[in-house]
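Take a look at this single chain, the form predicted alone, given in C-alpha cells.
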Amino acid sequence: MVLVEEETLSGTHTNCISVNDVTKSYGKNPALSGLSFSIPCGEKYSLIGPNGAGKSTTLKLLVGLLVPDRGSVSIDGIDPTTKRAKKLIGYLPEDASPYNTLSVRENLEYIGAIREVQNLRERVDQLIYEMGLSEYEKSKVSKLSRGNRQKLAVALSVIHEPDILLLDEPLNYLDIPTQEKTISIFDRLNATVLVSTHIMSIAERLTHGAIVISRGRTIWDGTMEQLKQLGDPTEAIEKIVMRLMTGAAPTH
C-alpha cells in the first residue's frame, strides 16, 4: 500500500494523523529516523514494532508533548500543540497515571471540566458504571490496584468523546471482561484511532490496518488482509511481522 498524501480521499475524506519524514532524538540516542504515514479520517490503525521502535515517541508527537527535531505531524490538518487540535484528541499513554491524590470521581469531574464535556455528571456515571469503578468511585487513585488505575484512565481518555483517539497498550492490566467492554467502547467512538501494540492479537481486535515500523522508520504499512497474505495461509500473523521486522522489508 501506498503510503496516503495530505488530500482529500474519494472527494469526502482527509487525512487525520500524518507523520511526514519525522527524526526524533533523545541525546545521541535516535528515536524516529526519517517516520512518515498517515491515516485517513474514521479509519483504525495499529503501529506495530519492536520495543524501542519509535512507537510511543510517535504518539507523543501526535499529542503534541513531544516536537520533531525534523518534519512535520498534524491532527486533522493542524499542529498538535494546539488548543483545536487536543480538543480532538483523546490520549491513553502506557502506563498512565492519574491524579494520585483525587478520586476516581474527581479525576473525571477535574478532566471533563478541563474538556468542556457537555452534561458531566451524567457522562462521569456513566463511565464509572461501564468501567465497573462504582464500588472504587471515592477512593483515591493511590489506593486502587493497577487494573482498577487503568479502567479509570480509560475512561478519562474518552470522557470528551474524542475524534481521534491514541492509544498505548490500551488494554495493558486489564481482565477479559474489561478488555472487552474498553473494545465496545472504543468502537462506539467511531473515531480514527491509532494503536501503539506489539501484540497481534490486540491489534486485529481495535483495527484492521497496520503499520509496521523498525528502528524508528515505516517497513510496511497496509490492512490487516494486505498483512496476512505476505505469509502462508497457515502462518501466525506474528510470524509475518517478525520477518518484516528483522528483514526490513520495504513499504507495499
Given for the second form:
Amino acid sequence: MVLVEEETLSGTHTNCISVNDVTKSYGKNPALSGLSFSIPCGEKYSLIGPNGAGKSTTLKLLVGLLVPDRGSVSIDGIDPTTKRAKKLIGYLPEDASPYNTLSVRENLEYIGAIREVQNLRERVDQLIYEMGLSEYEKSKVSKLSRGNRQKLAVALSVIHEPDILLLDEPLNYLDIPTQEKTISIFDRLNATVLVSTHIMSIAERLTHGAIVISRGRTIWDGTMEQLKQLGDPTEAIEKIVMRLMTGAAPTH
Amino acid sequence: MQPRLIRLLIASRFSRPLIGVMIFVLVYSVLMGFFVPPEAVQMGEFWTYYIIGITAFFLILMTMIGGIAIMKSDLDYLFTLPLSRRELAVSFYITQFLATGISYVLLFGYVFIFIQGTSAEKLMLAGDMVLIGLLQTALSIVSFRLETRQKALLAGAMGVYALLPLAGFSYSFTSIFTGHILEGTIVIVILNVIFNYLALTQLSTIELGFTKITSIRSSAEYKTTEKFVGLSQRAAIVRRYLSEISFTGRFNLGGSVSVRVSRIRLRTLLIPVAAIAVVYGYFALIFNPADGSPGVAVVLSMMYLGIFIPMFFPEVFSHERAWLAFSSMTAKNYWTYIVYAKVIQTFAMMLPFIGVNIVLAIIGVSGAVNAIIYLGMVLPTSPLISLYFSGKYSPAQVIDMETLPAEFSLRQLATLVPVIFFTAAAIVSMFSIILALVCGAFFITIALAILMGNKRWNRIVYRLTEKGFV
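Since the structure above is the form predicted alone, I would like to see how the form predicted together with the partner chain looks, so please show that one next.
What follows is the entire complex, opening with the chain shown before.
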C-alpha cells in the first residue's frame, strides 16, 4: 500500500505527490469525491480507472491548472500553482496539442526559454534527434501527423528534465520504436512518475505501482505484483482491475 | 431529407439564443430602414462613401478570411451517410449564408434610411442587398480553395471593383448606391451566377477533397522561423506575440467561419496600415465641417478602429496551450508578458493614424487632436480588456484551424462587450479634448486594475481548463 509517510527521501518530504480528500465538481457534475493517495519520491505509479473516473482531472489538479473544491494537493510538499512547483513538474495531457502557430523547433525553443532551460540549443537538438523529428524541424505543427505531434508533445513535457512527471496516456499514437524511445527517455529522468491510463499493458510497461480509482474515489492501491495476486495466476490483469472497478468479489 | 438536413446543420452550428438574436437584429434593421428619416442621421453625401466602403470591406474580409462552415463531426459522420451531393451542397450553402452572408443583409436598415427613389427601385435594391449577401457567401467558399496570394488578388480585385463607382463608373455591383440601380443589378446577377456556380460545385465535392484542400492551402513549413534560444521568459513571449496576428469573427453577425492566424512581422503590417491611414487623412480633409465640429470621416474612422482593433485579441486565448504555458509559469506573469507584446503591437499599428492626425491637427482639421488622444491612450488598452473579457466569458480553444472549433453561440457575443466600450469611447472622445483625456485615463485605470489582479488571472486559467482547454 502507498501510505502518507513523514520520513524524507527528497530532503523534507517522503511523498512527492499527495492528494488528500479532494473533491472537485464541474458545475453540478462531480468529478472527484474525496480522492486520496500519495506517491513516494522516485516511485512510478499508474492511475487506473474507467472513462470518467476522474483521472485527467486529478492530473490537472496536480499540475495546478485546476484547484480542488475541497481537500488539498501538493507537489513535493508545495502548492502546485507556485513557481517552485512548476519548475519540478513535467506534464503531458491526453491528446496534447503543441502550439499550432509555431514550427517544431520553435515550440521546443519557446517552451525551453520560458522554462529557463540551460544549454537550450543542445537540449532541443538532442530531443529532436531522439524523437525522430529532424526532418520536421521547420514544419508547421498544424501540418504534422498525429503521431509526430505526440512525439513533439513528449519532447515538450521533458525538455526541462523534470523531477515529477505527470503523464496522461503518453504512448497514444506512437509507433512501437518511438514507444520504446519514449519509455527510455522517461526512465533516464529518474523522476517520480504518475501515468494516467486505462490500458493495463501500458501501465505495466511504465510503472510498478497502481492506484485504481472509480467515480472519483481511490478503490485500491499497491504494487503491480500485489494487483496480480488479487486474481488467479492465469487470470488477465484487466479482469482483476475490472472486478475492482465494478466491486465484484476477488476470485481467491 | 433536405429540410431535415438543413435543420440538422443549422442546429449543429448555431445555438438557439443566437438565432433569436439574429432574427431580432434583422427585424430591427428592416424597421429602422423604413421608419428612421434620413435627416435624423447627419451623414450627408458621406453615406455613399460609407456604404460603398463597407461593402468593399465585407467582400475583402470574406474573401481573405472566409472558409467553409464545416465541423470535425461532419467529416467523421455526415459525409459517410448515404446523402446525395446536391442535398449536401445546398444544405451547406444555406448554413454558410447564415454564418457569413447574412452579415451584409443586416446592413439593410442603414442603407434604406438614405435611399431616395420609387417603390420599385427600393424593392430592387432590397433584392440586390440579398444578392450581395449571396455573393459574399460564394466568395468565402470559393476563396477557401485558393492560396494566400490568389486570395489577396481576388480580394483586391473585388475591393477595387467595389470602389470604382466613387470615380463615376456605373457598371459595378456597388453602383446601385450611386443611382445606377439597373446597371448595378445586372452586374450583381452576373457575378452571382459565376461565383455561386463555383461555390456550389466546390461544396458538392467537399467530402472528397476536404483533406486535400486543407493541406494544399498553405505550405507545410515556415520560410522564416523565430529564434528563442538565449532569450529571457519575457523576451521569448514578447517576440512570439509580436509576430502573431489572429483575427476571427467567430461570434457571427459579420464574421468568418474558421479561425485565421497569420505570422506577420510588425514592419510588414505597418505598410498597409500606413496606406489606410493616408486614405483616412484624405477623407478627413474633404469632409471637414466649417463649424468646428469633428467631421464624419474622423468620427466614423475612430468608431471603426474601436470596433475592429479589439477584435484582434480574443483569439489569443484560442491558440494558447494551457498544458505548456501555465505548467511553465504563473498565470499572471504569462499573461502580463503577452499583454506587453499586444500593447506594443497595437500602439505600433496606431502610429500611422497618429501621424496623419498630427498633420491634420496642424492643418486645423476638427477632431484630429481628440483622435490622437483616443488612438494613443484608449485603443492601446484594448488588448488587455479584450483578452480579459474573452477569457472570462467566451473562451473556445482552437485545435484544428480548418474546421469550426465550436458552434456559434450567443455567449461568444460577450467578446463584443469591449467593442461597445471602445466604440462609445470613440464617440465620447470626439465631444471635447477634456472628455478624450478623461476616457484615456479611465481606460488606462481599468486596464491596470485588471493587470494587477493575481487571483484574477489564476481564475481565468481554472475557467479555461474547466471549459476543456488543454
